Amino acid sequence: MFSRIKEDIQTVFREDPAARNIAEVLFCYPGLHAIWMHRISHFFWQHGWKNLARLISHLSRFLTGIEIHPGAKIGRRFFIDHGMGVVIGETTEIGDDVLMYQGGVLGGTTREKAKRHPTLKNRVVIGADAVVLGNIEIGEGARVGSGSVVVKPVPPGATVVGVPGRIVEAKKEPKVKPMLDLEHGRLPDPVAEAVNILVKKQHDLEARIKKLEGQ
């Protein structure tokens, strides 16, 4: 349990370059804070104890702003930055090595009792506000843009960004390190390019139309 704890907080170190030191990780992130609640109320839901276990994630949800329903589950190293307005729905799968950003939203679209959440492969990023929704898989190493809406399947080292989301960068093997590079500023923009595609096509039909009056 204490080697878990030490590399939780060795992982907010590695992922936030503001944390400066131990008493600061240890109150003052919320992120770390909900991620051991969650532990707590997903042991108590496996061993049937379910009311107890949604009682201290509600309690989690108060105290962090951020809602994990205790029945998901969660790897290691996951991290959440920031993490007010957070929601991680029952049937979630989380994998190692994961980021999340505040707003992010796990959830479902069906009311059936079945799998319903998304699965996050190794090292996935997901950025501020997006919303993935459905029993879909996002491949390992593949990073949500701000602000996007996920509702299908994202292949292995993909950047998917907009609404709905489209893929605008795709590698064939993911990288080995965490992929925690998701600089909004660099990404592409699916319809400003759509748009000037649309504008080059209208520029060169003017330009053959005055060149057939011309002759």
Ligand SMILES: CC(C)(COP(=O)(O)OP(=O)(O)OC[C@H]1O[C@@H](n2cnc3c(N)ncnc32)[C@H](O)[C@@H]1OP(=O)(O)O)[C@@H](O)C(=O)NCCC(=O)NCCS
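Heads up, when I say rigid core I mean the largest set of C-alphas that superpose within 1.5 Å between the two forms. All of these numbers come straight from a predicted model, not from anything done at the bench. Positions refer to the first chain, counted from 1. First, how it differs from the form predicted in complex with the named molecule.
- N21 shows a C-alpha shift below 2 Å between these two forms [criterion: core-superposed Cα displacement of 2 Å].
- Residue displacement note: K6 has its CA displaced by under 2 Å between these two forms (rigid core superposed).
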Second form
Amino acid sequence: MFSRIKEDIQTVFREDPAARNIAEVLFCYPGLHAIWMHRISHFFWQHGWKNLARLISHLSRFLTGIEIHPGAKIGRRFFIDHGMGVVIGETTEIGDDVLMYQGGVLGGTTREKAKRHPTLKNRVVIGADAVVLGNIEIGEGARVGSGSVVVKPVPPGATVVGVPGRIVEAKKEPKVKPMLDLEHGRLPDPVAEAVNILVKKQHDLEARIKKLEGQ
Ligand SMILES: CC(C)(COP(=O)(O)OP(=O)(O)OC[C@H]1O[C@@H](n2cnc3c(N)ncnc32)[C@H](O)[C@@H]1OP(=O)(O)O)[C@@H](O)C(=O)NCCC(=O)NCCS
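Okay, that one was the form predicted on its own. Can I see the form predicted in complex with the named molecule too?
Once more the chain from above appears, this time first in line as the rest of the complex follows.
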């Protein structure tokens, strides 16, 4: 348990350059308090103590301004910065290392008692006041711009902005593949390249001579 608490505190330092010391993080980060209270309420929810779970979640909302339904499944190192106005619905699933800013909503679009809230894969970022609605998947590493409204799935690595959300940036492949230097069979061969150029030049010249001879 203490290792998880330590990990949560380290996450705040990683995500928020304004964080100065542990006392400040412990006492002045409502996002952290909301996640800790959610873990307790989620435990009771899973063990059938649903009213108690709702009560803890309600108390957390009162104290932090962040509303996380006890049924929501949340991975490790989730961080809510500032927090006020965040709403996370009952059937939401959140992966690891997800970052969310104030006013973000992960909401449902149907009254059916089924999976109706978004699934965020690892390393997703939800900007301030962004609204993600319905049982859609936000792919790994995708970013939702502040103030956007997203109602369709977002592919991994994409950046979505606006209302309705549109993709402005897809994940770029690294220019040099990391292991290329070690793949000896795929290294460029400058001698072979030079010979190929000379052979091509020779063919072109032969073709021109034949043409001139034919005239
Ligand atoms: C979406 C986001 C992640 C994109 O960052 P980025 O990759 O650096 O992208 P850029 O700033 O280069 O913007 C790319 C395009 O999207 C537009 N854009 C960026 N964010 C936007 C937003 N929230 N709403 C509408 N358009 C936006 C830019 O104007 C630009 O458009 P252009 O190509 O026509 O010029 C970032 O803008 C964002 O909203 N982050 C959330 C941060 C946040 O909420 N912080 C709260 C701190 S309290």
